[in-house]
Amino acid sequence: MSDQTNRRDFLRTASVAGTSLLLSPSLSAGSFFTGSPNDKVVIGVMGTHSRGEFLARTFAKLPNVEVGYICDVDQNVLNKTIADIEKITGKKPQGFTDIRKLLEKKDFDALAIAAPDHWHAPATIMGCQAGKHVYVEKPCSHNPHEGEMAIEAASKYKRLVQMGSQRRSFSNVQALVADLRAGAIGRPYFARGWYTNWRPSIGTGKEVAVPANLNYDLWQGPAPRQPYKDNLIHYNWHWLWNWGTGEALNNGTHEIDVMRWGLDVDYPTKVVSGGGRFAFQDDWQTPDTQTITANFANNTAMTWEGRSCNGYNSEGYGRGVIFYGTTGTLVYPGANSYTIHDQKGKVVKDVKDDIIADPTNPVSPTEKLDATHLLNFVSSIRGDAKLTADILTGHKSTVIAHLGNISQRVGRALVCDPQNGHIQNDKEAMQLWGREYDKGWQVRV
């Protein structure tokens, strides 16, 4: 079967793969597309190594969506993605190395961002300023202040900004939250989430010449400059504070978002983190083992556990969430299924989907389901739907993980304003609410 045939059949085959990609009325095919060529949404994708290439390929397979532009600072990655999209669609997208040059183009509707974390909010703000709607992968920011600026930009420039909290668009996760709201386990008062993996040591990097195919200056962009090392790109930057945000935001954002959604809470009143870099002695700076506990004003709490370097399952799953309530328990193993148990542990409801999550998949643990979230984004651009994970929703979940990292770095619990998450009576911790930018790259809305 050709790639172009795959594109035409994408939604149909994806629907067959599980209980249905489009079972929810809000996700029906008819609600997304009118069939008019004038409804075509043209996308530019920034950062297309791994996850970004997945986004580009998935967007390219959606009806009436065109991936018109690819932007990446690595020429090899850029060339590969352009070739992949041309193979799928029969049309070659235009390539850019500099996001600023791409955003000068007027003939595309939306920017999808999968560049490293330090680029997420600056590129979101730049995209809004250029008149583009934005799909930004989680986390929506490198620090809490950037999330606030991204919210401001979306409002000021009247642009739609969707964060990659894909589970917000999964039909059975929506049903899970509806069951919680309906009292399926009484009052849910505590949620526990976790993520595990077997990540190897990243070693000790050596300062070497930047590869000819990589524009390292543009890769660093707004981040303060640091020398290029041979163990940094394309993935290990996640574990270095200058560019990354650790496992708490690399993966924990998903579980934290589901827990916050299910508990029906916004900003916390208290956050504390424990853990450290335990497994290896190397350049890795963020915790490889971490717990984050957050309390909320409605007498509820959540905890997230991350184990980057020990993949032993918890409750039989590599990642997931459990809600504990006054009359029962709800178990969500991270894809599109869940079970409800009574007080004695008996299963009283079993909602299944045969799509299994792979927590070790570096591109997408829920690859076959993620298209629903992209569909929601392009449909919202057309005015046929409402974003399931707008930038405010995304920021509220992201900031909990940020607060966990800040608590970890200063070594104490944080008392927070439940109206906005700001840290109270702790100037040292609040200094980590934002960051310094490299000269000439100051981020402004």
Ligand SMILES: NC(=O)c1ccc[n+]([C@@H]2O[C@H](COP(=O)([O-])OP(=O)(O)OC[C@H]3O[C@@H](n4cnc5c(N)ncnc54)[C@H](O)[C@@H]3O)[C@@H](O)[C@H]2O)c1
Given for the second form:
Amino acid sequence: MSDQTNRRDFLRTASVAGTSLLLSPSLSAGSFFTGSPNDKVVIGVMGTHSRGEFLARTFAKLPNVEVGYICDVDQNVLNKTIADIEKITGKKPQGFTDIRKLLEKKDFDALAIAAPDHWHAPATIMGCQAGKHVYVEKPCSHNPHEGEMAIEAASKYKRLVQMGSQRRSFSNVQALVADLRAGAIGRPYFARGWYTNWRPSIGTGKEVAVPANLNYDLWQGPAPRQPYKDNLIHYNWHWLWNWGTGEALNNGTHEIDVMRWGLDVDYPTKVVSGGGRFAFQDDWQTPDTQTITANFANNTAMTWEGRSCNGYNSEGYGRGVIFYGTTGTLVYPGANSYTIHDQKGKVVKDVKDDIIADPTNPVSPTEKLDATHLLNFVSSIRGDAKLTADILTGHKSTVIAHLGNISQRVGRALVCDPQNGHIQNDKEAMQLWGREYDKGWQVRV
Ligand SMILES: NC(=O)c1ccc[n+]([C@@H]2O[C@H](COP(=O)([O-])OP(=O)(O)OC[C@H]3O[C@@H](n4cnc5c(N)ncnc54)[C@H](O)[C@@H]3O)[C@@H](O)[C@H]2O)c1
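Would you mind giving the form predicted together with this ligand, to go alongside the form predicted alone above?
Below is the whole assembly, all chains and molecules, this chain first.
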């Protein structure tokens, strides 16, 4: 038996002890591993209308990976993804509507979650409790407290939890961070990130009957119940606080993650947001225009600018990050390339990649590169790699965006504890650190 096999077996067995159950008393974390030959990794994918369909297709094309299960509360989506995967692999995945039922299955290794944001942390915790490794799309949480619970679950059940901040696995983003650490622009002390799009109005929804193909009760899951409206599903939930987290977490998480990595910082000391829903008057509640500025204890700061409804680019790119240092500047156009400029603006290093990020592609703005992140997850399960975006790393970046939204909602700057990001001396703001759950859906690790 190889060292790798030993490690994998250790990961499998280590999770069995001490399992307590969440949401579904019938879940058993017993012998959950596949025992499949040649370290085949079997995945179940939750939520496959858009991003999850991409994840399922991409996982299915990786060597020795099987997409064994698809779970979606929309029967039409479920049928389509099952057919699409069968077309790619010749093998039909089994379909589920209820994630709790899927997690009773013992013969798969990992759960990939691309359901809406309010499901991310609860499903991550349920997955860990059922003995599954978890790939959870960004943001890893609907609010900061859920991120803390997801970290606790990964540790308690000894599971690998990777957040879908895929830039952590891009070779040239790793290279740009190495250049920053090596002093390529002196001391980087400020980073500016941006995301732009031309999103249309979502209009004003009407309360109508839930379509027969949709299980709206399970779609809402842990979230307090609100009536079904005809402009909510799919996708537009992103802009309503009960389920979504706005552009700051929908896309800002990516830039904030790269900025946090490049500046070599963890939790902020101060966060302030400005902006609002300016472009249209409709059901959209989160800001469509927002700046979030965060300061850190090591004398650095970052600003993220989101423009959901005006896609005029910045520096020639629809999304990106610039690092400003004491001796130069590093420009990152959002995918897998970067340039370094001296004090006169002259390019002193030009690291190219053919792929340019398309911010208007809602499924995968960096489609071809994203497979590297999924491969990192699968390789880590096999014991051949280390997660590039584990849940703690993902949480630290996600919290900065959450703090931006909390500042936006209470209308003032927040002073934070740099040890954990908790808001200091502001009870009203700290109330938004967590959320209420619908009856029977309380999240416990
Ligand atoms: N990493 C990236 O670059 C990237 C890109 C796009 C989206 N995302 C993330 O992926 C997530 C999904 O985004 P989307 O645009 O695909 O949303 P979407 O609304 O288009 O699709 C969500 C799917 O989840 C399903 N669903 C809802 N509740 C479910 C449940 N309880 N069980 C099973 N399925 C359930 C819905 O029916 C739907 O099919 C979001 O959190 C988003 O932030 C990440």
